[in-house]
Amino acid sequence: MEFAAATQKIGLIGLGLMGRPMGMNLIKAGYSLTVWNRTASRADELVAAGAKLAKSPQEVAAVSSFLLTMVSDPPALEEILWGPSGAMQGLQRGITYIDSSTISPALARKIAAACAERGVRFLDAPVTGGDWGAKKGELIFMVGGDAATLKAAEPVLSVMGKKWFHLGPHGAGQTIKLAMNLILALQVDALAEALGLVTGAGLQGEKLVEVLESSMARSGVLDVKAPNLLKGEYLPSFPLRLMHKDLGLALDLANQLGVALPATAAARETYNYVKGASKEDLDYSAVMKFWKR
C-alpha cells in the first residue's frame, strides 16, 4: 500500500530542531498532519500553517495511518509510546509508524515487538543531515525493518529526505546512526585537539584549515564545523547534550557485544566535560571550548 498525499492522515509527535522542519515539508506536500509535542508552543508554526494540534501521543496515534516521532532520547520515546496516554494506546492495526529518534537498537527491537502484536508496521529510521537538511528536505534515514514497509513508505520519506538505506532488521537502523555520530564526534574532537596544538604554538587556526581543505583529512563535517570552531560561534545544529548521548548509547552497545571503542570513550569524556562546563544549548563543535579553558 502505498501514501498518497490526499488520503493519508500523518501524526508528528516531538516538534524540535529535526521535527519542525520536517512537519513543514509534510504539510507543503499536500499531507493532513496532527502534532503533539511536551512543550505546545513549539507546535505553534505547524499548527499557522494548517497542522491540528492534538492533546496527547495517544490522539496523534488514534487518527493517523502514518506515524512518526522525533524526540531527544529513550526516556523520552518511552514515555511518549507507554507513558499516560501513551500512544502505543492509540494506535490502530494496520498504519505504519516511523521512529526517526536516536535511541538504543534494544528499544527499537523493543519497540517493533509491541508494534507487531497490534498488527502495526514499524521502523526504525533515524537520520542525518542536521536541521539545515531538514529544512530543505534533504535528510538520510538509516532504516531497519521490513523492506516492503519501508518501500511503501517512501513517497512520505521523500518530502523529508533524499536517501535511505535499508539496513537489516529491527535495530540495524539505530546501530549504523550510532556508529555514523561516533566519527562526526570523533572528526570534530580531532579537529578541535589539532587546533589546540596549532593555536598554543602561536599560529593561526586558519592556517591549520586552509591545508586540510586540499589534504586527505578533509571531510564534509570538517567543511561544516571548522568556521564554528574558528569563530567561537556555536549555534545548535545538532546540539552536544545529543551527541554526548549518542556517544553513552554507542558506548553501551559496545559494551553489550564486547568491542572496545577506546577513543570513544575518551572523547566522550571530552563532550562530557563541555556539557557539564556550559549553561547553555551549544552544537557539538563546541567540544573545542575544552581547548580553550
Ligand code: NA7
Given for the second form:
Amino acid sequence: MEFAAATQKIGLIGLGLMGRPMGMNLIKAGYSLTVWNRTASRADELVAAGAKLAKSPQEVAAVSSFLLTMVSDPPALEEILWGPSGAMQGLQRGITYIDSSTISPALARKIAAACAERGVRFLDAPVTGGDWGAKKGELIFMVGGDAATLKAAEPVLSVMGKKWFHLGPHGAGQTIKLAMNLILALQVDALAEALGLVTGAGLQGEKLVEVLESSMARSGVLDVKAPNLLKGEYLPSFPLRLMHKDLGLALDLANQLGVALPATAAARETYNYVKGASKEDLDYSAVMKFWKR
Ligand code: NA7
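Alternative state: the form predicted together with the ligand, after the form predicted on its own:
Next comes the full complex, and the chain you just saw is listed first.
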C-alpha cells in the first residue's frame, strides 16, 4: 500500500518550528492535511494554505490514513497520545503512524506495542536537518520499525525529506538520533570552549575558525554554527532547550544500558547552565554564552 497524494489523508499533530514547514510541504505536494496544535494560532498559516484544523488529537487521528506527530519531548507526546481526547483513541485499524519527535527509545517501543494492539503500523522516525531542512524538504529520517511499512511510507517521507535510513526495530531510529545529537552537541560545545580560550588570550575567534576550515577538524557543524558563535546571534534553528532534552535522553539511555558517557554528562551541564541563564528561546549554539557572559 503506497501513500499517493491523491488518495491519502494525512494528519499532523505538533506545529512547532519543524511541524509547520513539514505540513506546508505536504500541502504543496497535494496531500489533504488535517492538523492540531496545542496553541491553535500556530495552525493559521497552514489553514490559510488549505489544511483543516481539528478540535483534538483524537479527531486528527480519526480522519487520517497516515498520522504524523512532531512534538517537543516525551511528556508532550504522551499527552497528545494518551491525554484527554488523545490520538490513540482515534487511530483506525490499518493506518500508518509515524512519530518524528525526538523521544526515548523506550517510549517509541511503548507506542509501537499500543499501535500493534490496534492494528496500526508504527515507525519511529526522528529527523535531522533543522528548520531549514524542514522548509526545503531536505530532512533526513532515522527510522526504526518494519521495513515494509517504511517502503509504503516513502512517498510521504520524500515530500519532507531527502533521505531515510532503516536502522533496525522500533526504538532504533531514536537511539541513533540521540547518539548523533550528542555528537553535534559536543562539537558545538568544543568549538565554543576553544573560542573561549582563543578570545580569552586576546585573539580573534575568526582566526581559529579560518585554520579549522583547512584542517581535519573541519565539519558541517563548523560551517553552519561557527558564524552564530562569532557574531553572538543565536536565532533558534534547533533550540538549546531541545538539545538539552536530547542530552538528558541520551544519558538516561546510557544509564539503563550501563554505558558511560562522561563527555556528554559534562556538556549537558554546560547546556544546562545556559538554558537556566537565558530568558529567550535560543539556538543550541548559544552554549557559547557559557564563555561570553
Ligand atoms: P518546538 O518548535 O518547540 O515545537 C514543539 C511542539 O510540541 C509545539 O507544537 C508544541 O505546542 C508541542 N507541545 C509541547 N508540549 C506539549 C504538550 N504538553 N501537549 C501538546 N503539545 C505540546 O519544537 P520543534 O518543532 O523544533 O521540534 C519538534 C521535535 O523535533 C522535537 O522533539 C525536537 O527535539 C526534534 P505549542 O505550539 O507550544 O502549543
